[in-house]
Every structure is written in structure tokens, then in C-alpha cells.
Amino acid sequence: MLTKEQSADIFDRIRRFSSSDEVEAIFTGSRFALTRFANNAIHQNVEEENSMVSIRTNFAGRTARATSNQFDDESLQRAVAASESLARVQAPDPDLLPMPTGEEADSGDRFADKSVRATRFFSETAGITPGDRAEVVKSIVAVANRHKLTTAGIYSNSESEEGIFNSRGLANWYRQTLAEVSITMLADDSSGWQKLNSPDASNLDAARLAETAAQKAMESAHPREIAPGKYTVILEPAAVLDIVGFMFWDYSGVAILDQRSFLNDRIGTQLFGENISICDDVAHALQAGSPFDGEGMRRQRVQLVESGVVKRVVYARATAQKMKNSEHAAKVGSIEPTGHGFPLPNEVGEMPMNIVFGAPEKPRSVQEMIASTERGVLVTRLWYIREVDPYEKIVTGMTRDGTFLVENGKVQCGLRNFRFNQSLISMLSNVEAMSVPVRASGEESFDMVVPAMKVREFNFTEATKF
């Protein structure tokens, strides 16, 4: 893989092979090693390494992107050419601003002297073997066998690098690891299922989570069918995640202008209970990814929501321009660069990527919530979520791998998992408790930081025969 010190000499390369008004190169790397199984036993073990260089040029407001992942001079030149060529004959684009300076993006390593950049890189991580990860899956898999269950699923370990210089000054550098485990237990009638990931792999007690996979596989067997209704749910924090990450693409400057923001109109406004409060926070103790954008902005800490009242949306630094010259700026709250954009050119602009919902002032643990209901369900995780309605923020989609019948403060049965439809604007106005937040993973949705919930009148419109 790449160093800093590497790419800054092929960016010095690239900067003499073209003839730009502006040139940017950003820098991609990564080695990837995975460990698959199913019917306990690994069947698949798959390792990549690759380095990729994206430049872009800029001729007067023209400006397109070429790849290459070979950094000889002739790739390099081809690559450069191609880029050059596709921007010469682009339209002008109005609204690109000039490639930001070193000082405009706060180049310097904001992290330097903090914890952040050490705890997201971790040799250890890194220096996961295949014998490593099978020792892992063995763990794994005597979960299975002493319950007389099927597991299938994978364990993986990566490192990354992310950099990006331009010829106005810009050079940021970021590296972190990651190591995720996914487990699915399996018996005659019934599932499990736990997932996790960290950039410190010895954060990940992959034999708990079998464990955790396991009893609710077992405990869910034989499950009773209920009718559709509206129900309290208590949904763990990857369920909460999955269908919470439907709403976040339209905390987006762009989005607003485009009008197809549920956010429209309602920014300023009490959307949400008031014991919903979200931020985007790179820097988060528990979040990972690189601190700045896809133009090498600096990411903002962004109070998304306060109290249930929409703050603000994110926005890359041509958005913010064009917001503050539109019909919308006296009705969406600050506009600034907040360093949330994609590289250029692209049609999207900007999305939050690091979300961190607020701790309860009563945190009340899964555990606590079942205590506490009457009569409602549990649920693991959801999947195959779609969106129905944009602006009433409506999904539907279905409960997987075990959903529990919840009676008198016990969890009292498996039960038919269910297809849902769901207003968020309606969930997180009606949410009776919340667990501490923690990293969560799903399948649906990105890693956020996310408390289980327990919220009223769940809206599940009917049962399936699973």
C-alpha cells in the first residue's frame, strides 16, 4: 500500500504531466482478507490489495475524473490525458468553485494530538492472519455444534488509506483498520443473528456474539403467529440503524434545493420527540472514517437535531453558496461548508456520514424496556427495508432472525416475523426509552452510533409464514 510520502510523489508527477488550470488526485488503498463460512465449516478464504489514484482537472469550470491503479509515468500520463480530454469538452458548470487551498480545508491533522487517530489504526487489526481468523470461526462454530445448530457467516479484517492533494496546496492523509464479524445461527424453524465491527479488532467478542446468535435462534424456535397491528416495539440497535439510515440522505443542502428533502419546510420546526437529538461527528469516540470530504474539507461536527427540532442540514462548499443565494436561505438554518461532500463531479452534493444519536437522560437497557411492556414485540433486526412515501418518511420492509412476542414484562415466545409500514417522522415522535448509544452494524444501512428504542404504535401490516 501507498505512504503520504508516496502519493505526494506521484501527485508532483501528475501536476507536471498536465496542462490544468487546477489538478486534484485522490488517493485510495486498501487490503482486504475475508473469512467466509457455512454449515460450520470455512469454505472460502479471499485476501485484496489495491491502490487506486482518481485525478481530476479543471479547465474554467470544466471539469471531469480519470482512475488508474498503475502509477508508472506512461499509466499516469494516460490517466491524466483522459481526465483532461473528458474536461474539455464537459459544459461549464456554473457553480464550481475553485479547488479549495490547504488553509481553506484546514489541512493540518486536527487529530494529531488526540486519541482519535490511534484508536483508528491498529497494527493488531492489521496483522490478522487466515490461522487468526480461522481460530475465530472455530470459537464460532463450537457455539453452533454445543446447540446443536447451523452457523454461517464471515469474519474480516482490512486496512485503508485515504488521501487527497490538489495543485492550490491541499494534502490530507488518513489510515485506519477495521475488523467486522456476522453471524447467522440456524435451526429447524427459527434464526439468530448478532453483527459487529471496530477498527480494533479485540473490541469484537466474536464467541459472545455466537453465544448471543445462538439463544435467540433457540429461544425463537416454533414461533407463534399474532396479528398485524400497531404494537410496541422494542428494536435493538442494528434494527434501529437499519431503518433510521433511510432518512439521513436528505440532510443534504442539495437535497433541499432539489425539493425532494422530507426536511423541506421543516427545518426550525419540532419533527421529532424532544428526546431525539442527532449530530454527525466524525470524532466520535465509537464512529470511524476520514475527517475530511471528497474535496479535502475539514468535517464539521454538525447538530443535526436538538431536542426533536430539525437544526440544519450539511453542505459541500459549492451547496453552500448556491443556498445562500436561493429562495431557501432565510428558512434552512446556518449555511456553511461543513465538509460532508462527495469528490467532484457528482450529482448527490453532500450527506451526513458519521451520525452520533444523543444520549437519553435515562438510558434504560433492553433488558429494562422488556421489563416495562405490557404487551408488545421484540426485535432483532430488520431487512429488505424500501422507502414508500419520501416526504412522510414512510418504509416498509420485514423483521428477520428472531422476533419475540414481549407479555407482561417477558419475552414469552418466537414469533412470525412481519412486514412493516412505518412513518420515521411518526417513530421518533413516539419513542418511550432508549438504551446508551453504541456502534452499531446492519445490512441496510451504514454504522451509526444508536440506542435501542422502545417505541409505541409500530406500525406491522402483516405476518409472513417464516
Contents of the next structure:
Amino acid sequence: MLTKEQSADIFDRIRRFSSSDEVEAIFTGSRFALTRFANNAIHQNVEEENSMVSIRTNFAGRTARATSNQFDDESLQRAVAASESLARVQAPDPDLLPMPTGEEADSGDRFADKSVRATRFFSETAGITPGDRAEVVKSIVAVANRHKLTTAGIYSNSESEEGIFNSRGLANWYRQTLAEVSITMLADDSSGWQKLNSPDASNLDAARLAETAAQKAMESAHPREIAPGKYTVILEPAAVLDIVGFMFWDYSGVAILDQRSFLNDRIGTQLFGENISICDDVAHALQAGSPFDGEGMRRQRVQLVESGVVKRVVYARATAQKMKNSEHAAKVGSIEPTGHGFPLPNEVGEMPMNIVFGAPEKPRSVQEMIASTERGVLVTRLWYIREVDPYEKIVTGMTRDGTFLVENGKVQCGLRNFRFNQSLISMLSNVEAMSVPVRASGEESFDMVVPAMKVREFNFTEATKF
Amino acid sequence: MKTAAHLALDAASVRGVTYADARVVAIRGRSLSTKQGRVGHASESESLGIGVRVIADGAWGFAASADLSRASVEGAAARAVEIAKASARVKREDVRLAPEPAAVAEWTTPYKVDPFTTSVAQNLDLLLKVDGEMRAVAGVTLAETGMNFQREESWFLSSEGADIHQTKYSTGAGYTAYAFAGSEIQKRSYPNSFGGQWQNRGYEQIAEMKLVENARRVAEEAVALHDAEQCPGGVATIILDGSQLGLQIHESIGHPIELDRVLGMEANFAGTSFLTLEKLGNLRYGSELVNVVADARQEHGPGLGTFAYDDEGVAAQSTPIITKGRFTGYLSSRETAHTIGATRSGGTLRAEGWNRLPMIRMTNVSILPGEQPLSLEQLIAATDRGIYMETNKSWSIDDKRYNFQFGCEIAWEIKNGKRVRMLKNPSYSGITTEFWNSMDAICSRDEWTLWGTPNCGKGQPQQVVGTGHGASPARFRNIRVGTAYQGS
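So the form predicted alone is up there; where is the form predicted in complex with the partner chain?
Every component of the complex follows; first up is the chain already shown.
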């Protein structure tokens, strides 16, 4: 992997090769290893190391990008030439800004920035070996064997780096580690699942997660089928994050300007229940990821929703400028660059990707939610979620790996899985209780800090065969 | 490049492996888009590296590096062996590979025009012309277009003596018009949604797609949807266009026939399959009219799943998947072939690039066209009451591939053999085998297109590859429609 100093040297060579007005280089690199198991044995086991440089050139309002994972002069010259020739043939874009200076990128909360950099790299996590991963898998398989179940899943670790340099003096660098465990336990006609990740592998207790997944598989055995319809549901945090993740592409200035956001004409309105508050905060203690965006700008904390009212969206630099001059400017709340832009050029602008749900006034554990439910459905995980209606924000998907009938305050039995067609606006207006938010990870959306939720009138439209 | 592969094999062999292969892959891509009359993005990319796969102590190990220096390649090979030995600490049985003759071969995707020889200005001019046509329609609030090329050159060498050099080209383009009004966002795409149409061809593919010629119609339909009636709920006869049927095949046939899913290897992520082993040769998957093949051969067409050899050196094949409605075949690999009593792999192992482990992937999983001449218009004329749906808008299916729900961008109600009115927000749902058994008509070869799905995700770490799906429009009876908006 490249160091910051090596990357700075490469950037100097890129500058020499380029004839553009401005040049930027984004460096990404990782050493990633993943041990995959199924049928109580390791069946895939991989490791890769790769570094890339992505070069953006600017010529008076025209910009383009070329990427390479080779760093010899010939490869870099070819990438610079490709970027420049892609840029030169374009018509100038009046909205394209000069690249940010180091000073401009340094604005915002420096203390939060420092805490991010200080708390997300763990040498022990980077140093995990194939043998270490095999031992963790062995402990998961032991749980499966003890309960006469079959297990499948992954245990991975990585160290990654991300840097950005530009010809106006910006130089930003970040590195992080991440370990992740995901476990499915399978019985004859049921299954259970757990997943967790952290920059620090010591936060992951694989055997405990395996035990929880195993209990879910056993408790949902011989699932009953009940009629689809509107039910009170208790969504565990992973289920919450996977479904709500589908709305955050719309919390973007560009999405509003494009009129493809469900927040068109809705910012400032009471869209959700008063118990819903959401912010984007890369510096939150349970978050992970780089403290700067695709242009090198510091990521700011942004309050997106407060007591159910959508307050504002996030902005890249150019989007903020465009929004200020648009017909929407008066009705979208605060308009400032927030450090959420993707690398330029792109069509989608920006997106909040460090979502943190506000803690409820009176948190309720999942067990307390179950105890307070006369009849409902407990959902471990949601799957294959897709958008059905972009403005009402209806999404469809399935329950998976642990769906239970709750009656008279107790989990009664496992249920056959449901298909849902649910408006996220309705769902977040019908939240009756929430737990303390936790870091959660799923498969349909990015990681978030979210609570478990008890939601009334969740719309199941069909049941499947298992 | 072959030198690097030889170095890797030598380094693995001295460490006592029983099998090794090395793939050096060089990928070049160009990606262009426009939005509202301007360039959206313009980028090129190159990626080069080596992936080394070994069996040691009866278990798999894989390591990959972008650095092709001697030290790095030998280091990757040594790492792969170390990883395999760690795998062996949690194994149930030794890996068994079905025998395969060691091929020595050269192959390149047939093409007329290397897309990378076309100028970026020419590419952007075409996209901006399409963009202009769409935005000329009053009511269009957003117009987006895109065009992508890829060239993938690979060198595959194995400890069994295989030496295969392949170069594959793929080309794709498409566009979407959006119309936001009142409380609704509607859209129409061409030739297909989510990236358009893709094939393993050269730039000639772009020229044949009639992108400009269809742009205004597509944009007008996006606007007209605002005045259309909502697709009703209930049970109906439906006709699906070829692109939607291609995705239906992908989700409800292509994925469940992957033998690694069936064997539980994907249980934690992609899921398993309802097609358990005893169903092979016994299950009535569909009606007599349903004939499906998985065909990677060039003679099937220039699909995204077309190649000469897969990524473990097995020659491209055609496997009958559903024959006159009966389930007859899985997608298999050298490791999994023995579980279905096969003596040879079906040749479906593919990787996203040099840094990913090859795994079972769909090739071109296609439904064969009807044998009797039947056009779409003739099929509609032969339908008393029904709904004709076009172009996918949403898709979802459970993790065993039973229950699915699809939404389409547009539909038309059919009465007495005629399209009588446009319908918005159409959707349909069902159970896989019930659905395929309800198919009672399929259009003939002149309506058949080999569609490309460029974004099929599978595996951990996830890999995205392209798959092909030949289909012509077909009719299905007694299908639930309108479920996507039921109760909302």
C-alpha cells in the first residue's frame, strides 16, 4: 500500500505530466482479506492488495477523470492524457468551480476531524492473519455443531487508505481498519442471522453473535403461515437501516434540483413523527469512514430531520452555489457546502452517508417492545429491497432469517417470510417505540447508527413458501 | 503477462500445492454520461493485476496483487498457499475438481469497430443529441443518458497446463426521461432501464440501437404517464416485453439454478435455492412452451455471458436448463460438478477481475423463442383481456427465489385484441414455478433479443458481472397484478 509521502511524490509526477489548469489526484488503497464459510467449513478464503490513483484535470470549466492502478511514468502519463483528452472535448460547464484550496477544505470542526483520525486505525485489526480468521470461524462452527445447525458466513479484516491532493495546495490523508463478521445459522426449515463490523476487531464477539443467530434459527423452526396484512412490527436495527437507507439518496441538493427527490416541496414540513430526528455525523463515536469528501472538503455534522420536520439536505460546493441561484432556494432551508460531495465529475452530487438517528426520550429494548405488543411480527432482517414509488417512497422487499409472531407480549413461534410494500413516510410517522441507537450493518444499505423500532400498520402484502 | 503467471505457478508448486492457476487481467473502461444538456461524467480507467488460486492440504486459497514484479507475484502465490493451509483447518472434505482437458487457446470477441477507436467527441455528440430530443418534450424535468465500453484481456495458466488468452469487449448505452408533476415522478427508459442495453460487441452495437430515433417517443411517454390510469389490482392475463422477461429469467431461473447457491455456499448473503438436488429431472418448472438454456457459446449470440473459456479454463457450453417445462440442468463448476453426478463442469466460473475469486455465474440464460411465427402485435391481437407491461422499474425476490414482485415503467390495457389505454405504475407478483407454468404463448425468433444485465451482484466480497438473457415477449395467465401499491 502507498504511504502519504509516496502518494505525494506520485502527485508531483502527475503535476509535471499535466498541462491542465488544475489537477487533482485521489489515492485509494487497501489490503483486504475475507474468510468465507458454509456447511460448517471454510470454502473460500481470499486476500487482495491494490492501490489506485484517480486523476482529474480541469480546463476552464471542463473536467474529466482517469484512473489507474499502476504508478510507473508510462501508466501515469497515459492516465493524465486520457483525463485531459476527455476534458478538452467538452463544452465548458458554467457551474464547475475551481478546485478547493487547502484553507477552504480546512473549514469546520477541527476537533471532530482529529477524533475521527485518532480512533479508526487499529494495528491489531490490520495484522489479523489467515490463521486468526480460521480460529474465529472454528469458534462459530463449534456453536453450530453444539446446536446441530449448519452455519455460513464471513469473517474479514482490512486496512485502507484514502488521500486527495490538488494543485491548489490541498493535501488530505486518512487511514482506517475494519473487521466484520456475518453469521447465518440454518436449521431444517428456519434460519437466524447476525452481523457486525467495527474498525476495532476486539469489539466483535463472534461466538456471542453465533449463539444469537443459532437461537433465532431454533426458535423460528417449523414456521407458521399467517395472512399478509397490516401488522405492528418490531424491526431490529439491521432491518431498520436496510429499509430507511433507501431514502438518503434524496437528502441531496442535486436530487432537489433534479426534482427526483421525495423531498421536492417537502423540506420544512412535518413529514415524519415527532419522535424522529436524524443527523449525518462522521465524527460520531459509532461511525466509521473518512472525514473528508470527494473534493477533500471536511465533512460537517448536518441535522437532516428534527422532531419529524425535514430541515435541510447536504451539499457539495458546486451544488450549494447552484441551489442559491435556483427557484428552490427559498424553500430548502440552509444552503452551504457540507462536505458530502462525491468525486467530480458526477451526476448525483452528494449524499449523507454517516447517518445517526437521534436517541428517543424513553428508549425501549427489543424485549420491552415485545412485552408491550398484543399481536405483531418481530423482524430480524430485510432483504432485496427496491424502490416502487420514488415520491411516496414506497419500497418492496422480503423478511429473512428470523421472522416471529408476537402475541400477548411474547414471541410465540417462527413465521413464514413476508413481502412488504411500505411507504417510508408512513413508516417513520408510525413509530411507537425505539431502542438506544447502535451501530448496525446490513446488506441493502450502508452502515448506520440506528435504533430498533416498533412500527404500527406495517404493510405486508404477500407471504412466501418458507 | 504470461511471465507473471508462470512465476506464480512456480512459486505455488514449490510450496506443495496439488493445483494452482493464475489469471493476469488487464481491464480498460470508458464511461460517459450526460444530464440536462451537459456532460454528467467522463472517465477512463485501467486496472491490471494477478489473482492466484491454489489447493493445498485439500482446501482453497486465493491471493491477488496489482504489482506484477517478481517479488510481489511470488509473494501473492505464497500468500495463497498460506491461506489455503489455514482453510484446511476448518474443512469437512478435500476439494475435488472434475477433470478438464488443459486448453491452449486464443480468443477475441468478434467485433466490427473497436469502441476505444471512436472519439469521445463523437460519443458525447450522440448522447447530447439524444438528450436534446428528450428535453424538447414539454413536461420532461430530467434527461439522463449514458454510454460505456470495456475491454478485458486475460491470460489464464494452470498447473495442469492450460494456457488461454482471451480478449472480451462489451458495449452498452441507454437513457431515461423523468417527469415530475404534482405528487408523482414518472420515467421512461430506452432500450432498457438501469443502464440500457449491453452486449459483447464493438461500437456497431451503439449504431444499431436507434438511440436518437426513439428519444422523443420515450420522453413523450414519460409525460403521458401522468395522465394515465393507475394499473388495477387483481388477477389478470399479462404480456411482458422481452427486456422485462429477460430480468424475470435472471431472477427466477438464472439465480436458483446456480449450484453453489443450491449447495448452501451463498446462504449468508445471496441466499439458497428452492431447486434442491432431488428436483433435477423431476420438477415441472414451467409449461411445455418453456425451454431455457444456459449458453456461453458464440453461436448463441454476443451476450454479456459469451466467452470461449470460463475463468477456470473450461470451454463454453450450452446446458439445457428447462426442457419442455421440465427442470434439466444447473450451472456448475469443476468443484461442484460431482454433486449432480456430472463428469465435467458446465463452464460457468467467472470473476469480476484479477482481484476476485471466480465463482459460478450465469452465462447467457435464455428462453428459446416460440417455433410458430408470432409477433408481439399478433400476440396482443390474440388476447381478449389483459395488460401488456414494458421495461423494468423495480425487482425483488426472496432468498430461495420463490416469491417475486416486479414493477414496470409503463403498461397498456388490452381489450378485444387491442391496446385501449395506457396504465401507470404496473406491477405483478407470484411464485416462480406457478408463474412459469402459466405461460401459454411466446413470440418467435424475430421478436427475440439477447438482453444484457450489466450489474449482477453476488459473493462476499461482492462481485458485479454482466449476464445475458435472450427473450421474446410472452403471455402469462392468472397473474396477480397491482400488489406493489396494495394497501399503500
